[in-house]
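To begin, one chain is listed below as structure tokens, in the form predicted alone.
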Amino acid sequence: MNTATGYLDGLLQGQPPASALSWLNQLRANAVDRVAALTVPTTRDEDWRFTDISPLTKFSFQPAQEAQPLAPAAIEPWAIGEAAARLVFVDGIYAPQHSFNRSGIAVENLGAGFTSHAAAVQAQLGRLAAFERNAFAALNTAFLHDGALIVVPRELALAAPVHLLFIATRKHAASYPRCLIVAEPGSKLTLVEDYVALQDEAYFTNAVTEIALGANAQVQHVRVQRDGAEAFHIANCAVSLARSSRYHAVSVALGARISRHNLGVLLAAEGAECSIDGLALIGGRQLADTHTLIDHALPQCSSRQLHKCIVDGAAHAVFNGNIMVRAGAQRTDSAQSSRNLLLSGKARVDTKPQLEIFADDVKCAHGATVGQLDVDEVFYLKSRGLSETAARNLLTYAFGAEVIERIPVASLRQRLEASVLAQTEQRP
């Protein structure tokens, strides 16, 4: 067995080959020297005191060398049909032959961005999602190689989405997805950022995804994570919003053993608005956990945020959501809810809402739940003729679909509706 003081540097065997641009070696390099610096967290840090990932540490995984072949069959349960393009990874690796562009605007494999937007590209890459202090978020930048690279041109708003999916093949493989995406002044931008598995066995997925908005920009991100019963996913994703610009994000996680999603928003500019919901269904012994940090930098911002989770079996859902609002971030409108349903005598949530204010005329609320099916909800939908299974599993699932309902891709939030509702059907 790996400890957790040396598990980092037994990952780093396997990082891609020395890279003709000087900076990205560099940046490569100094991503190393914080992995050696750094630790696997334990229960002993307080941002992860609810969530126990030294099983992770139990497992030797290594980047898979070349892609898997896989049929176009194998992507179709997948496809978004009303996507203009889509890159496709598989075990990491980029999967030319699946992928497609029609949108008309820059949606390319990262390791041809490093020179064809080469401006772009190393003015944000690595800059939204600091990795000094976090561990997987270094370690992803030390493989920086094939990622998806999306630059939306100013005042260019694109109708239909751009999926990028990632599939996990093999067992015990590590892969660490990067995502890019610069939207330029005054453009709009569908993304659908999709994390899919061919198998049930342990692998690990270290994902990191930088968004950058320029002024009067519009950003809508889906992130669906469904990864393999026994995978271990982790994800950093660093958000930066200019004045007047807009980011909604849905983020909806079903599978894996154990699973953490880090969302950072900076409202770095008057008039910038976000709104965050998300969505987490687990069951048996999985362990999901959302944090959040939305920074009110500057005055005249606003944020939304729902989160919801659902319970079941002996699973545990951790979510920590902190607004901060800055010293001089007068006139901030801030409103977060945390609300979740536990289905199990089994089944653990430890949310914590945070707010920290450090400026007088603001308008912020944040607010927690926990609890059951509501008895009465159960009785009147009996009363209509539906069995107590029926009428459970109904309400189980409006519970989870005003988080879907929110997602703009149709056929990707039918899909999902359906995945839910079969979900809660399994329930006895």
Given for the second form:
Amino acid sequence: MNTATGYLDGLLQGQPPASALSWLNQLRANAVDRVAALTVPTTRDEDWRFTDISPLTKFSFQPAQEAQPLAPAAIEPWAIGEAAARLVFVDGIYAPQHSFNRSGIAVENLGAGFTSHAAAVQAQLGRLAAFERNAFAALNTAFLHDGALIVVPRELALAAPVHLLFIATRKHAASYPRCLIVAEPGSKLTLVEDYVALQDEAYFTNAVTEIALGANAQVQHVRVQRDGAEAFHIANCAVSLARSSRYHAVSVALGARISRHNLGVLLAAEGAECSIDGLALIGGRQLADTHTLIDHALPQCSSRQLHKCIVDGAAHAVFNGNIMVRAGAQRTDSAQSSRNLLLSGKARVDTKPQLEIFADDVKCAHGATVGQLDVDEVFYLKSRGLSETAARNLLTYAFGAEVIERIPVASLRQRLEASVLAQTEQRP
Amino acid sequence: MIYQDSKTLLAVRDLHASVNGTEILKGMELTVRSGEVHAIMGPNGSGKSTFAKVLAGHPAYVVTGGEVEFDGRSLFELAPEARARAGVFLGFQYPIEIPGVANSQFLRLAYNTVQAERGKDELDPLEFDDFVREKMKLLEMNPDFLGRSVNEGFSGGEKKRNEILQMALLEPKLAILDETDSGLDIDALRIVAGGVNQLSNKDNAIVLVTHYQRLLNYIAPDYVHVMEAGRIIKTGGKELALELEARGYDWVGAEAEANARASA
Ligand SMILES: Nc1ncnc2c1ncn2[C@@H]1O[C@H](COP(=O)(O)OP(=O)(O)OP(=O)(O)O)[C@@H](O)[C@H]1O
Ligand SMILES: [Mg+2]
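Please supply the coordinates for the form predicted together with its partner chain, as a counterpart to the form predicted alone shown previously.
After this comes the whole thing, all chains and molecules, with the earlier chain placed first.
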């Protein structure tokens, strides 16, 4: 008996009704086929070696059929004052009454975008986030309905951020957030992808985000995962960069019982640049897994990556950072650093930088450290009167702040700094 | 300065301490009374910094014998942070860099912690900012150092000034300044020494660890001690520093040995 196969089939229940668009039905049907052929990964799969996702299969998750009505005040805590546009999704369902768009560009529900931006959507959707061998991306694609569509027109620079807010309210709900972002040549966008919860029971978020940058486009992508304590959060994000475009990502993972973030960045043309920074701050029994792939496919691209994990309690952080430099990708300039702070004897981190270099004229630096708080730093603070706890909290906070400081949205940055400080102070 | 009605702030009796199982302090004796300035000199590796860190409570050092009384209490019963709050201040020979912690945040936390202990008002960030800028003026420190991470990328001299700034904020009863003069240029030495002199009064005391008599031109010591192999082997007035500068340390050791033989 293959329970894993059976489990995915069970998840397929409650799919959206057939669309009038045949290409969409076809795409979903292809995805359903792949779901049927694939199984829930196990720790025997190289890619899931350190992350046992089997607790997911103990629950039966179903998609919500309608959005839970929420008072505006319920959204307020997560509001980003600077935002030019906001799309809110409640348990995966678009909530227009909480959304607004003052940006002057297309920021809309993907469900509407299927027809309003048919050409762009049809050309891009499912192109970057391949689901052939990825059961979770396939599942998400099988459920294609609501989601975020952003199209930034050529040469347009949107200074204010666009906020995509995904709120989990229902116990045992499955949601399949989907985002498609097209930054046309020469455009600029700041995007905040934000996962939050109003409850602490188990639920399942399975997100896919695709971002296509045209030549010279610039996208700053902030991703905040602050899901509920019992949540399962799986995300696949695929980004492609055209000539001389720039992609800067900051991902912060604070929530969920088990989270897995796959981020693939394809440097698909000369002169493209990316920076990918991440912070996981976890405790208790949490597991946070980040897998990244930076694919230097063409010459003269640069990539920077700083990934930090702060692990307390019996929590477990996983980082796998693959940097691929393909044959012919000369003058690649890449630097990766994985730094990890273990705050308890039972905390665990598995970090694996993975460089695959098939070109000879390249500059690739990488390093990984795992450590505890520095005794001399703690002592220095105590010698100035700070208590042991205050000293440790301050140092822990400082360790994480290096990543949070890179968030280009001031109000969100300040709020996250405060919540990281609060989270470090919760520890006894 | 030596005052008639002074009280004993620090009494160190037969102190022994080890690091990694090696005994470094071997019978340290020192009495410091309020109002006094003491200088401790001595060759590299004689245990001066070890002594300073033992007083501040660094966890790497294990006290294996003797006792230390500070302001009427047993020092070793207090955790390092409690010592700081009670008025012990160590100016580090090598101040620690703490990336990610803003100097202003650190200084305010330290200041407020000590203020609270003394039953005095804490300052909010704006009030503190005004207050600390005034103190920085005394030390001719650029306010830009508030926005930077604690000591990160500071030059040697800048770190030392930041130490004295902390001393100025915390107003300790006993300040142990471990080679605060090393790494200071001539102007900085004058400024830092001026700051220390301003902070010095009849209720507090200062222990200067130094290699150079030059500092003592600015901060006049009441006593000069020579430390060697974990003990104080000679104590004199400020003229001793001049003599050491001229003659080095060898003769002090020889004299101590001769004295020991004579008394045996
Ligand atoms: N953590 C440690 N581990 C091993 N040895 C140590 C440690 N700390 C100090 N020591 C040793 O203790 C001795 C005294 O060191 P200390 O730093 O106290 O000397 P010092 O008098 O301050 O010298 P300097 O004038 O060079 O600053 C030295 O031999 C030093 O190597
Ligand atoms: Mg020393």
